[in-house]
Each structure stands twice: as structure tokens, then as C-alpha cells.
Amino acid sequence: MTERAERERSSYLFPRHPREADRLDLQHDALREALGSNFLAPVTEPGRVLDVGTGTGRWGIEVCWEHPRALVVGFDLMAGPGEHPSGYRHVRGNVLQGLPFLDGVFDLVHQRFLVSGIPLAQWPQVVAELVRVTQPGGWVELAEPMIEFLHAGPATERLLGIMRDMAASRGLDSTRVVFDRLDDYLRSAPLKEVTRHEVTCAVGEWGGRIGSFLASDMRALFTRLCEVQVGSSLSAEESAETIRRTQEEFEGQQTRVAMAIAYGRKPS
């Protein structure tokens, strides 16, 4: 199957672009800024690890880099990274289907920003496959934003609010419910030690590095978004303004955005 006909299977929110790689690279930046670490599940020296969803693979391959005795495998939709360390390897697929991995394979399983990928009612389907694949005393770890903004002006949320339409309409998440669920997911798979955190980042130059990488990841999702709308809620040039004038509010109005970070381990 080509990469165009399985993106058009996925429920997958954003539009393919040639610098889409960049903006996933921003939220990575951001994350693994704002967390200190790529991962906070207590792994100290990670065997076998599965990244799903992994986009660029920038995460797989960075925690190759700081774990060079590890097995990392990036899952994704799409191809995967041209150049890689050689304990990194990539397997397409789309996780809707479920992993092609046998039962207990990994001791660390990741996953994180699939909220515009997932439909809502799958969520826990997807979760017992992420820990079908893990092994007895392993761990998964989920990361999801919040599809809210805390002082959010008023273009902001206009922007977000087609996303929201979007993202109804294709049967994802248009609120909060996987943000504030994380955890009961993981909870319900059944894991135990589930351990819940949540971080609020600057979004804007005025929030330093992680703000500023956050300013261009939204800038970078707004424009796709509003490419697909261009001819329906907004023309070319209303959104292009709207866009600019989100940039002012995330200065002017402090913009910050939370994100949830919950893992557990598999039961032996």
C-alpha cells in the first residue's frame, strides 16, 4: 500500500506537508525540554522499546543515542528515517490495526501525541495493544496536550476551534477527555504503579527556548490547518491575518498550553 492510501485510511488530523517533519520535531524539542528527559517511566537500561506513532523518529533515535545497548523500534504510518543508529529499526504500520509484534516483546512501550490520530472510542482498544506487546514488569508511558490553551486570545481560538470541528468530525478527541484520562487508560488496561504528571509550558517568544519552539509548532499546525479550510470558513488572506495575530496574543496574553504524562507497569 502507498503512504498516500494508508494516510487516507488513518484518521490522522493533519494534512501531509513537506516540512511536517519539522513541526514534530518542534513538539519533541519542547517536551523532552520541558520534561528534562525522553521518557520518565522508571527504565534505567531499556532492552527492547517501541515507539508508537514516532513520526520523524527523533525520539527512537535519541534514546538509542543515550542507551546504546538498546533495541528501539519506531512504528509509524509513514516511512521511517533515512539515517539511524544502528540499534534503531522501523516498521510501518497503523497501530488502528493493531502491533505486529508478538505478546511481551518490549520493556518499554511509548506513545504520545496520537490524540489528533486516535478516534476516541478506540482509545482503549489501543492502549491493551500497547500492552499486549510489553512484557510482564515492563512499562508504558502515554504524553497527550490538552486541546485547550490557558489565555488564549481571541484568533487563537478561533484557530482551535476549526481544529476542534475537524477533529469531531473524523470522531477524534474535540475536548479534553484523553488529557484527563490518560491515566485511568492505563489503569483500566490493567497496570499498576500508574503515575500521572502534568506540565504547563509558555507558549511565545516570552517563554524562552521551550515557548519559542511551541510558537512555531502552532504556527506551522495553524497553517496547515487552515489550508485545508481556504474556500470554506477562510479565504487566503483571513488566514494569514489570523495567523499573524496569533502570534501577538501568545505574546501579549502569556499563552501556555498542558500536557499529561502517565505511565504504569505490566503486572508479573
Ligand SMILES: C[S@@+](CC[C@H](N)C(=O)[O-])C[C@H]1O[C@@H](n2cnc3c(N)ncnc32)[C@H](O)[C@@H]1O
Second form
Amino acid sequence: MTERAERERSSYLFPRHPREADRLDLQHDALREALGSNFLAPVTEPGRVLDVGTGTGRWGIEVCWEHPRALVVGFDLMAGPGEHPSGYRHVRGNVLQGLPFLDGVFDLVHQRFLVSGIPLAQWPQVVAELVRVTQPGGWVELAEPMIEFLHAGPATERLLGIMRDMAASRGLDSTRVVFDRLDDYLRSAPLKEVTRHEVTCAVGEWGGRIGSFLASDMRALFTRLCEVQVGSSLSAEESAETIRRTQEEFEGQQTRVAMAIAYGRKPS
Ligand SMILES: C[S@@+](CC[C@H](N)C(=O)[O-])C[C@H]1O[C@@H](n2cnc3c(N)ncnc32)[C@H](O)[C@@H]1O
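Could you switch over to the form predicted in complex with the ligand, since the one displayed so far is the form predicted on its own?
Below is the entire complex, every chain and molecule, led by the chain shown above.
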């Protein structure tokens, strides 16, 4: 199936855009810096690693650099990165239709920011699929944001509301269910030694490097969503003005966003 057909059959929220890769890399850099690591599961020497919904492949490429003996597979609806280390492979596909890998192949399976791609009702089935391809004793790690922001101003709330409506119309989480249940999905899989961390990051220049990365990420994300909405709930001028106001609100209200990271181990 072509990349375009694969995307159209999926529930993924964000439209294709030439600068989407820059947004995803900014988001990756912010989170990597906030966590001080690419993953939190206690895996010191990963052998075979899978990153589901890998986006630009940046996470997997960095894991290759950090662990030169690892084989990292990035899996996504979209084509993979053009240039990558020799230990990196890309496989295209839709996780909602199952992963094209044998049982028990990977010792670390990672999935991040898929709240915008996996319908709420399908989370348990997708987590079961991640666990199926994990080797006994291996780890699954999930990382997802809270869709509600802390200290959001009215313009930010308005655009988040539009995003939530679009998500709900595709059966995606439009509240904070995935954020709240991330560790429960792993426990029910059932995985052992399930651990949950939460990190709260500033959005805006007031939060230094991470904050300014996230403010740019949010500006790009809102711009993408408004492009889809122009003509229905927002005019082009209203969109531009509302997005501009969000950036002021981030500084004035000291807006924050929370991420949950949960990992667990497949029984041996
Ligand atoms: C928000 S991006 C996150 C990218 C990456 N995980 C990161 O943290 O930077 C979500 C990615 O998941 C992919 N995606 C969405 N739905 C998918 C599905 N059903 N199967 C495979 N990939 C999917 C999208 O194409 C996109 O590249």
C-alpha cells in the first residue's frame, strides 16, 4: 500500500506537512533534555529495539548512536529517514493492523506520542501487540502527553478545544484517559515491574531551552490544525491571531504540559 493510502486508512490526527519533521524533532529534543535520557526502562545494553510510530526516526537513530551494537527498527505509516546509522532499519505499516514481526523478537519496545494515532478503544489491543513482539524478560515503554495544559490561557484553551474535537471525531482520546491509564495498560497486558514517571515541562521562553522548543512545537502544531480548520470553525485571520495570542499566554500564565512515561517487563 502507498504511504498516502496507509495514512488515509489510519486515524492519525496531524496532516502531512513538509515541516512536520522539524516539529517532531523539536519535540523529541525537548523531551530528551527534560528526561536526560531516551528511555527510562532499566535496559543497559539493548540488543533489538523497536520504536512504534517512530516519526522522523530521531529517537531510534540516537539509540543507535548511544548503543552501537543495537539493531533499532523504526515502524511508521510514513517512509523512514533517508540517512541513518548502519544499525537502523525502517519498516512501514499500520500498528492498528498488527506488527509484521515474529513473537518475542525485541528486548525493548518503545512507543511515544501515539495518542494522536491510536483510537481510545484500541489501546489495549495495541499494547498487547507491543507485548507480543517483546521477548520474555524484555521491556515495553510508553510515553504520552496530557492533552490538557496546566495554566492555559483562553486562546490556548480554544485551540486545544478544536484539537480535542478533531480527536474525538476520529475516536482518539480527547481528554486525558491515555495519560492517566498508561501504566494500567501495561499492568493489564500483563507486564510486571510496571513503573510510572511524570514530568512537567514549561511551555514558553520563560522555561529556557526546553520551554522555547515546546513553544515552537505548539505554534507549529496549532498552525497545522488551523490550516485544516480554516473555513469551518476559524477564519485565516482569526487563526493567525489566536496562535499569536497563545505564545503571549505561554509567557504570561507560565503554561506547562505534563508527560507520563510508563514501562514494564514481560514475564519470563
Ligand atoms: C506525533 S508523531 C510521534 C513521532 C515519534 N514517536 C516521536 O516521539 O517523535 C506520531 C507518529 O506516529 C505515526 N503513526 C500514527 N498512527 C500510526 C499507526 N496506526 N501505525 C503506525 N504509525 C502511526 C505517525 O505517522 C507519526 O509519524
